[in-house]
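Given next, in structure tokens, is a single chain: the form predicted alone.
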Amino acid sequence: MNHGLFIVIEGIDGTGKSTQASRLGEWFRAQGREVVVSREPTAGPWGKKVRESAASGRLSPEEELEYFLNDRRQHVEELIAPSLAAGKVVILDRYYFSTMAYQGARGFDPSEIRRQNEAFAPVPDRLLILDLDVDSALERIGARGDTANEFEKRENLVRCQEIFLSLRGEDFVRVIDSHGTLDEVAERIRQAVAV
């Protein structure tokens, strides 16, 4: 069976995940690979509720976690698992590591969140954590014309970054410095997935 390649790009808001996921997808397509680039929360019913809450006021911690799990379960069943089974490269902008970080910052145990997710969600072949200091990330959020939302408060991002970086050292994890130009960061990412 032809197994696909599963790459997840993570990091706090403002580190360039969406841009780099798109660029990495194009790089794989140029090599003749079939590529699916997706994101979480998704545009599905559960993901939509989570996205709306970022602007309207966060859900209770329990509701938020439940919505993320429901959204991810649907994403795995409908897109991720079938794409990998078909031998495609799947690149995600956020996955359950974001749930560990952002809901972990709200008081949940990140290890327990990981356990719940890995009961149904496949572990990626490569997890790329884009690392950028919080002040630079907040500057980027402002530079793109956005106002920091409920998920992007400074103290929240500091805690989230700590949780992301706690994954450093696991075999499938690569921490990527996301300071510098888009091209410089894209090259670091390509080197990390080419191994």
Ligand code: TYD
Given for the second form:
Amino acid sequence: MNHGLFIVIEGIDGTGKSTQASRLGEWFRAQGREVVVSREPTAGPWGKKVRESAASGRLSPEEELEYFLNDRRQHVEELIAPSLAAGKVVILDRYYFSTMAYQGARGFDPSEIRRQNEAFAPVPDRLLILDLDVDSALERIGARGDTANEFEKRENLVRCQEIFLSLRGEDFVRVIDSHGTLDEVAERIRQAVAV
Ligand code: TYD
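Could you drop in the structure for the form predicted in complex with thymidine-5'-diphosphate (TYD)? We only have the form predicted alone so far.
Every component of the complex follows; first up is the chain already shown.
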């Protein structure tokens, strides 16, 4: 099969994932690769519902988990799998590791969440975990004029961060120090994807 390259960027809110995802996309495009940059939750119906809930008060843990899974099934079917099959570079800003972290922080077992997801969602070639201390992450959320929403409360982020970092050491995982300038972090990311 003509398989593309599948890269996922994860980390708690405020670590710079979306900026780095688009910069990495540009870098691959400059090398002549076809690139798809996408994110979860998506702009589809399930993704919209969870995003709304972040502002208005959260869904029940069960509903929330179900909505994220439905959103991801659709994303895999409609965008991720076909793009990889066409040999493209696919870069995601969040994927099922966020479900392990955030719904894990709400009491579900992260390994069980992983198992459920890997039943239908392809494992990436590289998982980049942007690592920033929680206080700096919260400062960045504040600096962009946002007030921390329900997902972004301090204790919650501390637990999410722990779950993300528990993936360290697996073959396809690289933890990226995300302190410093955007350029510095972008350079660390490029080194981590150069195989
Ligand atoms: P976020 O990336 O912040 O989207 P946006 O910038 O468009 O608001 O995602 C919204 C929140 O959703 C974020 O705090 C993490 C949470 N989330 C989960 O709880 N589980 C998941 O599976 C995913 C993908 C995200």
